[in-house]
Every structure is written in structure tokens, then in C-alpha cells.
Amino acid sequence: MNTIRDILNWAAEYLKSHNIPSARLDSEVLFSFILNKDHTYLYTNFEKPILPEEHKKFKELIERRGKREPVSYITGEKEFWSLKFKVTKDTLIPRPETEILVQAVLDIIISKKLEVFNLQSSIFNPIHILDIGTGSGNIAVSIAKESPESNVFTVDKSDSALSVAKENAIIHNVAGRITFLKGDLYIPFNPPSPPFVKEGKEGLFDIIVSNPPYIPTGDIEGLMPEVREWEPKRALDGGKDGLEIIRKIIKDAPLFLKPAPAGLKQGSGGFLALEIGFGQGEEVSHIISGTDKFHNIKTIKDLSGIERVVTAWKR
């Protein structure tokens, strides 16, 4: 009977022969998934025999990976912000770099709270956040989980993606503070207005956040097969120069962001945070400044020194 060592060695060699760069790691992740054990269990039980049914199931998963299907789609989950998220082929797989976007929003939420407390106000209104193109809901759920004072509104064109996002909100016990709306960008907030819009759409949100499609159409064919052939193109394709959706978000953002409250310093109004692609920081900053509706435009780099997020305050 095959042992854990035997089956992992076979799987790693199989994946290497199919040009999978992370062959050993993927083998361990998938076998841990089959056994419902962590990696430590594998390392401390190398000589343990495996059952025929376990071998069969594992072989099926390895063959799927050999066809370049992403591990996260095979297991149906992906860790993000130290939380496990359900993912399907209808949703983009959450990336570690998107945690920079979440952190930027949480930092602003903290700063808004501090400003109110510094004014010795006894009233702290909930922070209203719009997440455009929510996908699996990883951004919205992570923010809601970390910030109990936040009410998050999510928009996505895909019914299937919204269904996944709702499941993730339920799993992480934040569904009561997230509103899920179907539509493209700001369309769900145009007349006739939803019941939570009392006096028109202007100034609905303290924060607008988005990880939009930003890959130029012509670059998609050059992506890794795991991305090009498996992830939803609507969540990847940003038009000819990759900035088509970003331009639309920026154009109407001032209408939906709140102005700075009376008595608070400039920079306390609506906040915009966008994830961007490689080399897009300067151009996106230029687009934002060109509206003459924002100030204090900044870029935030990831751990590799790549500009990953652009933020700005409504004037």
C-alpha cells in the first residue's frame, strides 16, 4: 500500500512533467485538502499508508491541476486576510496584494474615528463603504470583519459572484452589515433609488473601494494559463489600455462620496481607493487629478516595490 511519502513524490513528479512551477507545494496542499489535515500532519506521517479511496480522489485532483486548473478552484477556497473564502470559477481568486487595498481602507476608518473622538463628539455615525466589483466579497467581508462600525454596499454584474459573496459574508458573520446589489458600477444607485437612499444619491459613501479589471485586453493572452483559461475575463479585462473601468469609477466617484463634515479638517471627506496594475500608478493619478475633484493623491507600493494602490480624498 502506498504511503503519504510515495503519493506526494508521485504527485510532484507528475505536476513537474506538466510544467507546474509549484509542483511540490500544490501536491501537499491538495493532499492536505483530501485528508482534511494541515501540512504538519503530512510531514510527521510520511510513512503512513493511505487508503485506496484517498489515493483515487487525490489522483483526480492532481490530474485537474495538471491541466492548469488553479488550486483554489479545485479546493473551492482561498485564504485572504487570514480568513478562508469560498471561491468558484465565477469569481476572481483573491490575491495577497489586494490585502494592501484592505489595509488602506482600514487605516482611513481608524483615522476618521480618531478625528471624531478628538472633537470630543459623543456621536459616531456608521461608516458607509461601497465595494465596486465585489467578486467573492473578500474585500467587503474583510473590512466588515475588522470594522464593526462599517456598513458595506457591494455591487457586481454577476449573480453567481454575488451568491458566492453572500455565502462568504454569512460564513464570517458579517452578512447583517453588507448589502449586495446587482449592477454595473454605480447603476444600482441611479433612480429609482433603493429604499436606503433617502435624499438622492449624492454623498452616499464615506469610502469607495475597488479592485477593478485593469489588465489591457491585448495582454490577457500572455497571462499564465491558470489565469487566462480559468479566471473570469470580465474580472480581468480593463479594455485597450487596462484603464477603461478605472476611468468610469473615477469619473462618477465625486458624486457618490461625502464632503468633509463641518468642523473637520480637509481630508476628512470621501475617500477613494483603487487597486491598479503594474506601471499604472502615474496614469491613474493623472486621471484622478484631471477631474479637479480630488486632492492628496497617493500611491502605495507592495512588498516588491510595485505601485499597487492609488488613493485620493474628495475636495
Ligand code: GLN
Contents of the next structure:
Amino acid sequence: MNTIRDILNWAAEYLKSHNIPSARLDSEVLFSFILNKDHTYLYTNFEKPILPEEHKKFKELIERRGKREPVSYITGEKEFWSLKFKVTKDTLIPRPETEILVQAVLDIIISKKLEVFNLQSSIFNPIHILDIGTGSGNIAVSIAKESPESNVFTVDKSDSALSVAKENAIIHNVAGRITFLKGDLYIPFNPPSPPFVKEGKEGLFDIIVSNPPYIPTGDIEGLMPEVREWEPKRALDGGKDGLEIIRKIIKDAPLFLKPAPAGLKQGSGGFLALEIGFGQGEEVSHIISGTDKFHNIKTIKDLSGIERVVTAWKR
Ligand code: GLN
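Next up, the form predicted in complex with ligand GLN. The previous block was the form predicted alone.
Below, the chain from earlier opens the complete complex, with every other chain and molecule after it.
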């Protein structure tokens, strides 16, 4: 009879022979998924025999992984911001780097709260946030979860992605503060009209955040098969130079972002936070400053020292 040790050894060998980079780890993750136990359970139960139905199911999953299907699509979940997110082939798999984008937004929410506090305002102002291209809803849900004052609008052009995002919002108890809208970029707000844009074309949003597709079309072929063959192209492909969608987001952002209230210091208006790809920091900062509508443009590096996020304040 097969034990957990035997089956894991078989799976790791099988995946290695199919050139899967993290063969052993993936085998363990998939087997603990089948058992619905955490990872450490495996280590303390190596000699335990496995049931025939566990064996059969595991073989199926390992064969899928052998075809380079990402582990997260097989298990249907991915951890992000210490929360478990449902993912499907219609959504990008959330990446740890994107947590930097969430952190940048949360830092601003805190500073906006302090500002209101300093003004001794007794009015409770919800902070309106727009998340463009929400995918699994990882950004919107994480922000809503951390900040009870946030009122998040998400847009995505894929119905299937939006329904995954809604499910994630329900799972994490924030569905009441997230509005899901279908369309490309700002299309759900087009023509800009109340309540999203006030008279005088002053935007409603305090913050616009997006992890847009930013990979140059020509680079997609060179990506790992897990990404190239399995993740949705529309979530990856940023056009010829990778910046086509970023340019569109930046172009219309000033229309939808709040201006700094009269009398308040600079840095009190709307805030834009975008995730960017390798080597795009300088060019994206340049595009933002070229609009003449933003100031205080900054880039934030990820743990590998790569510029990963660009932020700017509306003038
Ligand atoms: N917002 C989602 C994420 O960060 C999806 C982004 C996208 O599809 N480009 O994972």
C-alpha cells in the first residue's frame, strides 16, 4: 500500500521529468489540498497509507500540473495580503509584488484620515477608491478589508472575472462596500456623469489604483508556460511597448480624481497608484508629469529592487 511518502516521491519525480521547477513543493501543496490539511500535516504523517480515491484524485492533479497548469488554477485559490482568494482561468493569479501597491494605497488612506482628524472635522467621509481591472478583486478586497472607511468601485471588462471578484468580496465580508462595474477602463463612467463626476468635471475619487496589463506584446512569448499558456492574455498584454493601457489610465485619471480642496496643502487631492513592469518607472513617471495635472510623482521598489509602483498626487 502507498504511503504519503511514496506518493509524494512519485509525484516529485513525475513533475521533475516534466521540467516543473518546484516539483517537490508543488506535489506537497497539491496533496495537502486534496487532504484539506495544512502542509505540516504531511511531515508528521509520512508513513500514513493513502486511500485509493486520494491516490486517483492526486494523480489527476499532478498530471494537470505536468501540463504546466499553475498550482493556483488547480487548487482554485491563491493567498494575497494574508487572505485566501478564489481564482479561475479568467483572472490573473495575484502576485506578492502587488501587495506593495495595496500598501501604498493604505498608507495614503491613513494620511487622509489624519488630515480629516487634524481639521477636527466631525463629518465621516468615506474614501472613494477606483480599482481598474480588478481581476480576482484582490486589490479591492484587501483595501476594503483593511480600511472600513473605504468605498471601492471596481471595473473589469470580463464578466467572469467580475463574478470571481464578487465571490471574493462576499467571502471576506466586504461586498457591501464594493461596487462592481463591467467595462473597459473608465467606460462604465462614460460620459463622466454624477455621482461619479461632480459639476465642473471634478472627480469623485480620492484614489485610483490599478495593476494594469503592462507586458509588451512581443515579450509574452518568452514568459514561463504557466503564464503564457494559462493566464488571461487581456490581463497581461500592455500593447507594443507595454504602456498602452497605462497611458490611457493616466490620460483620463485627472478627470476622475478629486482636486485638492482650496486652502489645503498640496497632497490633499486625488491619488494615483499604478503597478508597473520591469524598467518602466522612468517612462511612466514621464507620462504622468507630461499631463501637467500631477505632482509629487514617486516610484516604489519591490524586494528585488525593481521599481514596481508609481504614485502621484493630483494638483
Ligand atoms: N487586480 C488584479 C491583480 O492585481 C488583476 C490585474 C490584471 O488583471 N492585470 O492581480
